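Only one chain is given next, in structure tokens, and it is the form predicted on its own.
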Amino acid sequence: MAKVIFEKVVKRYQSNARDTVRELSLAIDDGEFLVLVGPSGCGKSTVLRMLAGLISVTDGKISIDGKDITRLPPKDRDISMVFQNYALFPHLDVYDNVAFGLKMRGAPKNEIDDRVREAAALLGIEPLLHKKPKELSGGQSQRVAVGRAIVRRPKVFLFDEPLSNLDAKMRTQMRAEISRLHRRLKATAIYVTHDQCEAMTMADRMVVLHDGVIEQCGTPHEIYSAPRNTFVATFIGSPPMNLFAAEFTSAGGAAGLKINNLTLPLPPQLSAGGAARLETGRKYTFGIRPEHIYLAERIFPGVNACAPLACEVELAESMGNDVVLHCNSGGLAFQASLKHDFPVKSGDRINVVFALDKSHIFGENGERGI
């Protein structure tokens, strides 16, 4: 397959006050499944379409296997793309939709037939080959669109939010199918989504984009467990990470973080030399994920926890196996995620603890984590 490199790529529209994509530099390894994830308007689809040649690059360079493709027309880039709306030809049956790209390139009929039937077998759409798109379900249409992409055997596969039109059950099924297909083809794939669940479950690496800038790039585990800033911390994870304005204090020689009327000891990962890294009186942001807040009476052995915190459950949201508690402790509001085997309901008074060894400290304005 292929290695894809973006070098300080910029996309600028004259009507915009700022660049849609700002000096994006990124290397995608041969055979890697990379997911671009971020909110609407962050530039992720723009990045994909610049790679495909569907929109022009304002500045910078894009290369595939060392070849500069920045100004090449789409047909010369050896790329296949699966679109959000499938883009099937309504007047052609499934066979001809899958074969269309090969026919346009003048491939021999026997080769076209072999490739179409191979792709149909791989995707389980053989019984559909003589049906028209109007006769297909959303999941079947998606498989046909993927089949049209893989028959060309391109260097790079691009997926632009391909599952957003499917229901939740079908999205889960298609995520698994696309992941299995990638493992079989060992293809270089770049996948765009706004759905963090898709990103976390499918990616070898994720790129979190915001306002045309890469906020963080890494494996799903790296990004979830060590977010670079508060944007990443709250965008990745559901429910999102709890964030509190905090102030570093060393009163009485004991270093800690003051949050409202609560003072927490420094997290153990900062305890050695922590006071040297934080400044007395300076504002910080303390973060902890809802699943790292435990009932005081059910704390796991070995967890480095703060003192129990009394709070009221303002709302208990059942999520099946889990329950999300909206808690308030003297004006300090936060969410905790607990297993559903403990009976908690709205209006209950409970005691919780924060797992300090799982907490995070960021700068006051959400900049890089400390």
Contents of the next structure:
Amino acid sequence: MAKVIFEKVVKRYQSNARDTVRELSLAIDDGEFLVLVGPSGCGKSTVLRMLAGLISVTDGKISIDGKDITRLPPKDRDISMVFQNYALFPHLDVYDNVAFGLKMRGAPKNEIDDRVREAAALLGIEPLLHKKPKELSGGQSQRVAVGRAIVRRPKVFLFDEPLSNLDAKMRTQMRAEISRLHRRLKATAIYVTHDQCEAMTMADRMVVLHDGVIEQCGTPHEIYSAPRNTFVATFIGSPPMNLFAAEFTSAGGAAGLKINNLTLPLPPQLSAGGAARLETGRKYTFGIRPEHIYLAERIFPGVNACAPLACEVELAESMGNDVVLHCNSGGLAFQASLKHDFPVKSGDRINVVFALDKSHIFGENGERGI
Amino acid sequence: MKKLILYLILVCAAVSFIYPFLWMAYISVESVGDSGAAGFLSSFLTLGNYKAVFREIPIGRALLNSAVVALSTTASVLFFSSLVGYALAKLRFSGRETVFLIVLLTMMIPGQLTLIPLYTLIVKLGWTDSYAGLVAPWMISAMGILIFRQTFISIPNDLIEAARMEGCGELRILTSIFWPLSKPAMVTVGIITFMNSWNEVLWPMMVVRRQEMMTMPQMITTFSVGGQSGGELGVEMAASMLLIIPILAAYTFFQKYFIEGIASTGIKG
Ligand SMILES: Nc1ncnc2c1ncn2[C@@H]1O[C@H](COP(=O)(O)OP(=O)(O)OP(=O)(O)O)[C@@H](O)[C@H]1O
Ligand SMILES: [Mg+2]
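After the form predicted on its own, can we look at the form predicted in complex with its partner chain?
Let us now look at the entire complex, which starts with that chain.
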């Protein structure tokens, strides 16, 4: 059992004019795998390190299972942490690195041995037990670091961008391994990354952080399908969501959104009695993800598409199975992501449609309109 | 050709350094009576001079005193200097740079200047003729602090944080992470301190009068100057040899680390 609660936590560095973390409140359930994502410098590590006890909390309260730990030293918090550059002790071999925490806590020798071997078996690092950290590859080092974290069976695991020093293949593999390990250990875990792919695949729930404030908190699916504001909308998803300045119009009886000189019909989720919520003449932002733009002639049945839009492909970037098209339709620039089975080259003229039921409307302040 | 000249110069330098030592070693084993007469190889080799040293002065006790003083001074300098070095390198507190500056300043004050006040202090404390009087003033060293600080600064902070997460307090971090990771610095500071303490004559002369508390160099000096050796060079040299041997042994043993330590602090400093 380990429920972590942040209550209006503030972190202020003397050297910075603005608070790095601003009144952050968050509850993390027992056994949950929570991922903190956000751009570089948004305060992810700061949040994690406050929970770890490595830096002080300026204001607010952090508790684990109802016990206030805000001012406890790290060793009394029963938390373990995996660092970005592994932070293995160079003078100790793998066995002693993994056993370090247990030894510091004075566990009996045979128990240490049992637990170290169990953890080593779980992570497949048994053959490495008598190597020194400098003899290990990045992936092996990270496994050892994870081993050191799990061997104590702490209440909470913290990961600070643990995979960012690994190559792409290793990253995918370790990602799956950490997820599997978490399902097995069922401990509360908080994982920091700026890689949205990691966040989406690993998280039970994810928190999007920006400038020390939680922009949105929810399951990966919720955040992808219903971003709360334009920041989240563009931060999650790759390539990012296309955003257009739009105006609500009801000229000629038909309600619609005017974008440049293009008028789109109201998306179905708005027109079903919701039209009244948009005001004529007010500014809105219309958002559509690149993967929700289709070629007019290849539209799937059941997609609520707008009228075809003629545009020029300025650049076609092939990603292997996908191709990202940088399109321009009479001054309206956007990106579309298509399956690769349709040959499109830079300079082609194509017709595309927007899947309106997948579109998003944000108000003037960038907040989700509906 | 160039190399040859270079080596010749180096050999000359080495010889000029080692000659007095060899001469001393030779005199110490030369048979009594001949000493100083006609350079090398003029007579039989003997251990007579060494026997004379042990017979005439309580050198055993002096050896013990020296060992106690030098070892405890070294242990204490290693502990306290690394403690301060750790704080100056890795802990954040206001006035840290000022403290460091003060430490550096004390290195620039010549030792002779503080000798009298130190002496007065020891007398007031009633620590004359005691190990405390011999050890206490030298229990921490600015040079040690400097070397440790420079070495510790290059140890990544992540290791400290990892150790804190694993349940270490600051002292444990120092002893179980920083010490093993700075062996060259430990050995360098250790040897320099041990050597200084072992060779120190002036301070023991000031605070120790009773013969049972005298250290080796003090004893040998009093012995040579005080005329107990009967002016015999061979016996004096034998006593000096006894003084040097432990240092040579220690240096040979730790040589690898010592050179590494000097070299690395030189570059990083
Ligand atoms: N010791 C410090 N003193 C002053 N400012 C700091 C300190 N540590 C971090 N900051 C500032 O706090 C902000 C958040 O830093 P933090 O390390 O939490 O970012 P992050 O989200 O982890 O970024 P990244 O993805 O690059 O790791 C940054 O703007 C940084 O400049
Ligand atoms: Mg970070």
